[in-house]
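Starting off, we have a lone chain in the form predicted alone, written out as structure tokens.
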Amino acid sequence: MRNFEEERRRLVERLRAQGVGSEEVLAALGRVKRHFFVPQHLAEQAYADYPLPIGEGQTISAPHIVALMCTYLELRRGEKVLEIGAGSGYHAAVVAELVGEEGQVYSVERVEWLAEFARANLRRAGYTQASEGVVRGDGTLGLPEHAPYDKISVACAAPDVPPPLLEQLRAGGRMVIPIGKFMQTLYLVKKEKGKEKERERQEGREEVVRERKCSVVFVPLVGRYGFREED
């Protein structure tokens, strides 16, 4: 019988040795049972540091990518986070660990059965609050009914930052998003508060800063402000 706890510990130690992720994020990865979030026939590969297929051409991201994205976001307890691309629910589980029970995680998934798969996996792993936040919809439109969000994590590649997501990010908030069609660049997008720009804040024109982080490969973000399904 496989010792998943030991495999998870070794994964975290490998990432720590490589300098990937903050200590808070690595601790969260060490608590999330990734084998709950992969298809059963791939469970023996759950703690390998590479993406795995979950159906419909979608994947569960490699642990190091999840660690990097969560680190760039600087997630804090009590924050409200929007995730685009629920997939199997793994990323939402790590986010839930970091924002705690006093925080809230919402996830938008385009594929209906994957949304249910994510809900079931999150419930099984004990993240009931995150499971209730999974909805089916066009991720490029965000989830305006719960905005503004402290942080937004986009787990699929867009041609550019969808305007609705930027609108739903609070002043001072952070977003991570891969941009590009094939090989993409992961960007950290910061919506600056603008210390002496009170008028701009009142008019909703906060300054936006983009930082290039690293090269990545993600499935495309399909929707109104994303790619077309046939692209």
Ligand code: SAH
Given for the second form:
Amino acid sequence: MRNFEEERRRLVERLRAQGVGSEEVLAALGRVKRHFFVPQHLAEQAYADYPLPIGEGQTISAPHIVALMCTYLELRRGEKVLEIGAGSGYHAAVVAELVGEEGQVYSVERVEWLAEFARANLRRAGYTQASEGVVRGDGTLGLPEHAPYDKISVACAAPDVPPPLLEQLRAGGRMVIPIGKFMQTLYLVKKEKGKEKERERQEGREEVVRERKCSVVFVPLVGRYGFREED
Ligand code: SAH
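With the form predicted alone done, generate the form predicted together with S-adenosyl-L-homocysteine in the same format.
All chains and molecules follow, beginning with the one already shown.
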């Protein structure tokens, strides 16, 4: 029987030593049982800092990527978050830890059985609310029924920011999204309220600011405002 708790503690320590992730985010990683989110035969690799296959060419992201994305989003308790690409449900669990019971995470997944996999993993790991927030669908269209969102986290690489996601982001909100086909860059997109001095020109309009963060490798976002299946 492996000591998963000890392995998880050591993973968090390594990330901290590398300067990856805020203290709050690292504490959340320390609470989520990643071995509940990987296929059983890979459980012994659950606390290694690399992505693992979850089937159909999809992967559960490496812990340091999840830590970075959650840190850039500056997640706070009580926030409503939309994730695109539930996959194993692990990233949604970390977000659920950060927004707490008073917050909510919705996670859209394109592949039916992966949506079911994410729901089952989240339930087993104790995240009932997040489990119920997994929706099967095309995440490039967002999830208009629960919009607007305080934060949006995209876990697959897009050709560009899908317009519905920007529309469904609250003014003052943040989104992290990998953009690119082979070479991808992780962007932090901030939807800012119009700046005071530009008020006349911008009356009622929000300003969108994009910051390049780092190079990343994600599976493609496939959908209406994503890549086409055959790309
Ligand atoms: N966040 C996940 C990893 C996601 S991998 C985790 O923590 O395990 C990317 C996922 O995005 C895959 O499961 C893939 O099926 C899904 N995906 C790709 N295009 C999508 C789309 N248009 N809408 C929703 N999900 C999509």
